[in-house]
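Just one chain is shown here, as structure tokens, and it is the form predicted on its own.
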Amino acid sequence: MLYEISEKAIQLENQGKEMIKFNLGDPDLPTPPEIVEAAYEAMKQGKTKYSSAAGEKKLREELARIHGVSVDNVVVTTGSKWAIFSLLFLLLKRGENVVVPSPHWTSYELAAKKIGAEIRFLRRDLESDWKVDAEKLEALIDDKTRLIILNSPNNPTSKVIDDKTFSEIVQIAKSKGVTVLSDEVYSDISFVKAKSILDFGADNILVTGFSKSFLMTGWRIGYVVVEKELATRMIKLNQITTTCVPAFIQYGALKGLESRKKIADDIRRQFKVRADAAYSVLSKSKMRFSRPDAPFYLFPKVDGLDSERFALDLLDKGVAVAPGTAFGDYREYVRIALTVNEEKIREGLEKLCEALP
């Protein structure tokens, strides 16, 4: 459904009508210049034949350097969900499974659908501000569970784990013998402080990326952290699917580590005022929902919303959001991504609340 809403928000758009685009996370502002010229310049040296399959080594060394690991533990991939794919490819099988707190981003399960792996879901709640409860997620483990998948922030909720309940899920995967994947693609624009994968040691596996802290979606790339031997693995599969993220999209992403700090910062001011006007609008609502701890998204509930009706009904009106079943059993839920600027999110979020039955 989260994809059917797109598409049918695309075919309005190419038949004229204006539309408030809240379904997807893919942010209005531009990619900043210094990276869009890095990249350019890249060409220009010719920097457009193939690349290695672990990644340029320049931006190795960087991401090794800012994470506090041997360049061998990184490899770049072509976006942090063809990260995800691959590392679940290669470390489940059919009949497996993989354990993940819900609301949940739908590629995850996707991914482990197309390779055959059981996903167990852990259900949490908007009443319990989206809390992790680490004893029913070790209650989902045995002895087929190969792989528990954090998401701090989450997309959907905008909600970061707690430090003492990112620690419990690691001890638990630990005594477990399970791998822990952390998924931290909003980590650094988040607005409070989001513990890392990292913190606990290098045996667990981090997942992130440009295309949210860089403003860079379109550009597909990411990078991984893991364990050298699975990194090889990694490079392989690397060299005989995607063979490589393009050197020059390389070197405008290494050129945005220069700015890394400022970037974030840039980004996480914007979005607070976003997020702050969304909270104006939709508190005068029936709407209940949890205030975001990063960008880009809010996971509002009224109760007894049929969500997926609510959402190509409100296409009429000129207002795309995404309904909660993508993201899990949350029918009513909406996600609203806050990708347009404060007076769009003011006049799209009235229209909603309008619409509200």
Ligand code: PMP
Given for the second form:
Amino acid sequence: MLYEISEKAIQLENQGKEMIKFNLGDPDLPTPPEIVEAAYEAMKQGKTKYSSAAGEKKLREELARIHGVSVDNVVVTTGSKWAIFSLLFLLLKRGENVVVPSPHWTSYELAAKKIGAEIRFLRRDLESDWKVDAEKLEALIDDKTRLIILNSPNNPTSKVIDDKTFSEIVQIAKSKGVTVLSDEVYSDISFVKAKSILDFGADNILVTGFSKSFLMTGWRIGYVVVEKELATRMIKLNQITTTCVPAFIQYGALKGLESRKKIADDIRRQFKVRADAAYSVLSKSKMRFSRPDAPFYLFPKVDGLDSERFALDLLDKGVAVAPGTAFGDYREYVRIALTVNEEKIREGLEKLCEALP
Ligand code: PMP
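Having seen the form predicted on its own, could you now give me the structure of the form predicted together with this ligand?
Now the complete complex, all chains and molecules, led by this one.
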């Protein structure tokens, strides 16, 4: 359905209709110019050949320094999406299962299914402010569970898992011999402090990337921090699939790391204005939602809404949103990505509110 909405929005644009697109998590802000320059410079210097399947040494060293781990624990990947697919592929066998708090980013589900693994969802609700119930999560674990995937801040709710719950989940995983895969792609730009899986020791997995926190979605670069043996298996998988992330892209990313804090602060500041604008429009409507802990997404609810029908009809009004069903069993919700400017946010959300049944 996400794909259908996205294609229809493009079709309408091609027919000359102006669309306000809240449907994709692809920020409109450009990649910082120093990153573009550094990548171009690297290309001019001949960094255009095959390179290491583990990632460029300099980039791995810098990432290792930032996270306080050894270089051997860092693998650079073709976006964090490929990192996640690789990890599921390497860690899950057919018939085994992975536990994921829902609503969730669709790719976890699609990747697990592709591999023949079962995915078990822990339902969360707006009414309990999207809290993860650690006891209920524990109840979903059995002897076939290999992984728990956490995503904090979360796509689509933009909520952060509180420290106590995060710690409880890590303890539960440890006691059951299950690994936590923590997808932290929105962490650096979070409005509130979000715990990292690395705060709880080294036996779990961090997946993150440059797409969101450096505005580099199209560059396709992410990375993992994992224990050495798994890192080696991931590198081997890179060798037989993607080969490497182009070296010049890695040099762009390396440059970005120099101003990591400034870039994240800029994104946060601009998106805070957007989130506040969205909040002021939506809070006058009958939509109910929780204040976001991170940029990019709002996930409001309208009782009784059929979000698939609504999202399709809304396209004719020039607004694209993602139906809640794309993120699990959440038909009464829509996901609004604040990836357009403030003026468009106000205009688009006014139209959306008018169209509510
Ligand atoms: N994790 C989450 C939760 C996401 O929302 C996304 C992108 N929408 C990704 C991972 C993938 O990001 P990328 O592959 O661009 O690093």
